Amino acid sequence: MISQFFVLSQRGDHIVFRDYRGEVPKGSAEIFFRKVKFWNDDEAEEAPPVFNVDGVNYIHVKVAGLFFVVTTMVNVSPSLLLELLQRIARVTKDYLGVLSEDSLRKNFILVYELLDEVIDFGYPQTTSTEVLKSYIFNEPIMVDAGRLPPLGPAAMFMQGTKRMPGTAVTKSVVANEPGGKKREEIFVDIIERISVTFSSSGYILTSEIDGTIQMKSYLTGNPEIRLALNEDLSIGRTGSSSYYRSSSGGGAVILDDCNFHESVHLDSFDIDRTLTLIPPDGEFAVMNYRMTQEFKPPFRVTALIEEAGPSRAEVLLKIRADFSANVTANTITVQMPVPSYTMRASFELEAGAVGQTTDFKEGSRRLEWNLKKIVGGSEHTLRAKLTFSQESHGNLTKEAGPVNMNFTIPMYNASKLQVRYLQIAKKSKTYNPYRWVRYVTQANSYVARL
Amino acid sequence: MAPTVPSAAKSASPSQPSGKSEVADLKQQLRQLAGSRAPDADDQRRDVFKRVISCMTAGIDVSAAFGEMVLCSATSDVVTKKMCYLYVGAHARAHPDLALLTINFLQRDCRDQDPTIRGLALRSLCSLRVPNLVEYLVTPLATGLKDPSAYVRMIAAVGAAKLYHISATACIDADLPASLKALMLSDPDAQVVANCLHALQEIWTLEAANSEAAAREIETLYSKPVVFYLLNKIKEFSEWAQCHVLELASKFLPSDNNEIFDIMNLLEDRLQHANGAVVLSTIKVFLHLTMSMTDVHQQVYERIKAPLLTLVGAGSPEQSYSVLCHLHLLVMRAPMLFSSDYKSFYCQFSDPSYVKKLKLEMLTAIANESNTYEIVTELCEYAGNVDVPIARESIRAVGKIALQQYDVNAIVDRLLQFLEMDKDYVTAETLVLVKDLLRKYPQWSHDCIAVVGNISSKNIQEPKGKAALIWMLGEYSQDMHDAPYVLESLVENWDEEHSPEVRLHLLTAVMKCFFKRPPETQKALGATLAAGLSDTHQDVHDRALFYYRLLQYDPAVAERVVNPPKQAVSVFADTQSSEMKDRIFDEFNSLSVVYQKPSYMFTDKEHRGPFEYSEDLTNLAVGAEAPENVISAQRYQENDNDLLLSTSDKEDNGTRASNGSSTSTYNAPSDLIGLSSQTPAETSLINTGGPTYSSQSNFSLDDLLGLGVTEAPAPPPPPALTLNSKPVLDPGTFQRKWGQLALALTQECSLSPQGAASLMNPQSLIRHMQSNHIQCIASGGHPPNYKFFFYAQKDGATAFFLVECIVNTASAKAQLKIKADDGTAAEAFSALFQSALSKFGLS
């Protein structure tokens, strides 16, 4: 039973505020905001998504820099509320095209309209963009997506590759195109977040892929869709208790586990690895999967720190891109914490380096190396000289690192999971909607220890 | 346009002059628009309404425009209509008379031919929350439940629950629950069914307090026909309704194993759902159903591991946090089953600290012979982390693993390596751990002492680490060559030592050292006792005095006190009792799991903030048909039973209690008292090994020294007034009387220190006063402040005495406000009341 729902800006302004049961004392939004801002000031910890202040439970998610919050007085399922909040954000995004403070402020009446239908007297009703359509009367007011910072996983498609229609991801599901006619198209995104930890000797300690097949459909008339995955895909690691299984089986993709959206029919999945579904309007995850099978990490990272005379040290960072030359990674950041008594750092980039920047963040004592892009097969190095305020005592490797890397690689997926084909049930011979199947890999936690 | 309004209001001073003028401006415009038939009037109205809602959102009080809004409400534009409904719903309670004006158009809309309009109007009508409009509600609701449109029926079902909250009698008299039940079991639309279930659960749970019939009705919801009917339709429901039905099913008591397997087969595919809430609800059903079948229960654990881990990886950090909390609970219950999955709980760089903390606890729990080496190696990596709180937690985790392992050889080496890292916090945390390790494995003292002896106490700033080092200096002074001299130098800097904890340890350590190496320590001991006796901190002063007198009395006795033969600690006390853990497990898939507390600890009024005092009474007046003390008595019983029942029986009672609506004020279960009185015992148990004194143990110390008791006021002589032993006063009357009667007396009085100390929660005092024929009608608060409303009746008379009593346990003072029907007896009653209060805790 939800008592209230509200959305707060980063500064704590109310963007929407809806009270469903009138049982929470006044000022809850302010109490929430203060608590989140000053959770544990000394240790700079982040507030957990669920907490209780004076008997009121506050549950929140952060989406697009905004706080989506519900309050409740009773002991409910936290997962239900967190899923619901995320869903409300998604439905809002379906309607507004872009989810941002600006678009919410411009469309707050529409958001109230949605909230009235999504929750009644604290009970979740429907969150299906499709069903909601018939009860929503406001027309969304579009904001210019170009001015906005890219948000969410879809945003990464907006950079780099020309083949992507940049505006598509920010198009409202309900609003009509300026031309009056809706373009028939469907997007299937295979998004993988990879986590790899390298030991100091370059050996892979842990690796995991969390993947999602995300779909966004702008097709009218809800045709049935068949999505075929790798034929040799297998699910579940049987029998073996060892963490890894050798991938000698000719590159077969072995997922540890996966789950599916409600609309997915798995009737023929066991036979030919085909998913059948009638996609609802809006954006949703067709399938989530997890893989701990060994895979080739896209980057090899080597980091060295060595003493170079009293109160001085040298750092060497090396990245090798282990993927094909027609793939390019972008927005790469490499960070390395250095000893707390580091005063200065001077950098030396490789000869002819383009689109690379370096920085020494004094506050957090870390080196930062940004690269606009890395072409497959290439190698890049950075040297840095550190000056300390005192003599270092002993083991520098214990005082620095680990190196952490962030990147996005479009048109690349580490798991080798593939959409073999995307079939749309034909309505007529001339019906041929646009189909976009896109792959992207992102670093979730890409760490090399010293 | 919209964004400018709130931001303008935000920048204004707290008095919000701009907000006020804004409202005046809006009123003006609305008035102009009220009768306007201009062609663009609808658009203008839309714009003005939008600005009103925008102000409302920003927290500006726009209730003054209520009349004008109502005047403008006649419109055919749905968007404007909805804004108007939103506004009216939010402000009708403040303007019950004007709200009447809206009834007309809402009722008319309830008969509109468009089902969307009918639904909207019905929803708004039920959201007005104005008691005197109830009569207009019943008919549209009854019609709505029979509406041909599922949309309207769905709204009407929730509307019935809303009506119950406005007027329970109106809802019951119209026999709406019966209609809801019929609809729940027959309606073709799944959302209507789900809403009927919501409404019925809410109505009957509240109604059960005063009607046995309702209590029986609740039972039928958990019966086989209803549960199976709903489960068979499970795929028709929305994800959210599925969760609710599954929650219901988790409380179902199957009659045989076939039923259990039927349900599990039916729900098997729910474990593959992308929605984490559905998966967790399903898991709850599985876990609860198989409680009595050990083998199957264990298989369930194996089955749910993969889906849970997938959910942790998918979704936002917030979603995975909640799932991880549940995994944490399962790992803590059955660490063995997860021992091969340890890599899944390694911290990732991008994990927020609240996730990392959970993972560290899980890694600690699942460490066993097969994986300890890997886990400890991983944890040691975190110890050098830039994230200091996590680094600390990691070191503690290593220590905990060492304490629970048989072969700690390698771990001790790692811990000692931490000391070489030369980071303040690492050293401090490690010292605390080494101290605990030595208490459990005294055989390691040789290795540890060799390393610890090299640490200069000057380099340690953190009190905990310093205290641990001092403890080791005292405890192992015979093995540490320069222990007396290190201690002596620490005593020399006594005045610069800010932490009383460290000074306490120093006192004890010097005493210990003295008995082991008297000639070298004698000088330091004198200095220590002198410094301790002139210390401004009470505990330090008291302990110094205690040692001083002990030494004076008989040094041999003193030696036995400070250096008794010690036994190695075999198991450190667990912070959470197993009952507590079972209760949390019973409340799987709820906030209890995230907070790691059973629900009564955070949903009860007692544990809430003090700001709700006044609301307590209002709520009582609205909600409680039965006298409050009857309800609380039931609660005690229920909770007591809970603790005694076996786990499988418990599900039923425990969940029932947690289902209680938030508006019914129930008091803390009695086992809380048992628990809190247990804590000092536990602490002292831990203390046997080393002198880490907690605040609780100070009370006994005070008593030992004969302090405090003498300060207790002598109880006044018993007055002549006698009280009725069983007075009856309902909360409504109490509140009315409290409002009407003039204040007869205000007084401040003292509690005995023992009384103040034993006031861990209001219940203890309430019972004590009851034994003196003074009844409590409402209570609340947190330590050290509590507030009570008491009443009593003169024996053989009708006159009541009402008391507001605010107790501060820190100062052991109570503020009394007494009101009386018979003002002349107020003095006598006050004396009686104070006498009763002063005896609290002495018996």
Second form
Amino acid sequence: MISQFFVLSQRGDHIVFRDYRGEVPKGSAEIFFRKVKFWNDDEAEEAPPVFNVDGVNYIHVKVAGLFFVVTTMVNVSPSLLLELLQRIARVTKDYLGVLSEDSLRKNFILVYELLDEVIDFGYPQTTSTEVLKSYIFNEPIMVDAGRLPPLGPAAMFMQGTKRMPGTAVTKSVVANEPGGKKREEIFVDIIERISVTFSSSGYILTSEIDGTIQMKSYLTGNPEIRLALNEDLSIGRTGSSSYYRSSSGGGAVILDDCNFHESVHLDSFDIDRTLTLIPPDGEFAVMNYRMTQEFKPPFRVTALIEEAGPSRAEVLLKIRADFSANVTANTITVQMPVPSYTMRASFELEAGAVGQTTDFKEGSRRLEWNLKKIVGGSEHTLRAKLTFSQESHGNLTKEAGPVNMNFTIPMYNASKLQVRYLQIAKKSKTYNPYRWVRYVTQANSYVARL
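Mind pulling up the form predicted alone next to the form predicted together with the partner chain we just looked at?
What comes next is one chain alone, with no partners or other molecules.
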């Protein structure tokens, strides 16, 4: 099934390499890296997750700046192998605490031990962190997370004041704290990826939320946990519950559909919206859900392009943050394709703009606007002047756009799904573990048409 598994750095260095069947020619890692680095396609700048070179199928995912790759000579389900790679990355992070080139190199013996249990002669065996604990005997060498750049949604919670401690996302499930003690704590993350399409006049054409409730437990003895969600939560778009009003003043939270982890018991879910579970070791998704009910988008995006002469045009981009002033979005990127005959672009930022950069990508004919952070309630504007190599022909709005936006907003969720309480079964009167509940919203496809 799987011929090889390897992990490459962004420079193409081998960090981990395992050949299971000896049927793929040597040098496959170098062939893969050169193909990905110099991928040249009319429609895509980056290599797709699955491609074939000289009869060898390469399937890869990029996690924390590292390439996780498998090769195979046979026709295997790509979805299966992509899911396997994601799970290997997750299990590795569970054991190492931090997923980075440095942590992999320092723990290469542990990583190879994990690989030998996860895959046997090219066939996946298990990717359960809890099951693997019985077979893994090496202790991880911890890496100082303070020197690492923040990666992934969970790292956003390490920024700013009144946030969770830095160890929240960098602890191994097997390593003890200094002094041999293990800190009793549990983390629950509500992560939402939103897709919104705006028309040229600013109306919302489509809107959808894909959400997940992630849990990572460091509780000894695996005690029973009760996780309570909104009382007015409704599953499906039918029923009188859609007319209920929540105590916070907003409408009821209506999910189109959802699914739960196998460890979740739903005995009381229909009564009081409470999930009961005994959490396995490692990070796992308690619940996945989807919502297409109308919700308030966090950003309003306005884009305009107009002719300013025979071979010139002006672009106006405006972003308004429609959320509370005590919430701050970060790592915002706005991109807008321009006509293929655009030669150059000059930019004009608003007065007093801080932490903003602009660029014109000549290869892909695209304007790029990066903002370090946006505070709720604020508005930002960018003006750009385009110079063409020829006179524009036809309608500029058909040759430019749409505008695409990427962002991350910690401690904010668009669906209003809330964790009312997180109850842990007590072993004794003094047992009181730390509980962390965090929210983050990310853009999945946030598009404004011209």
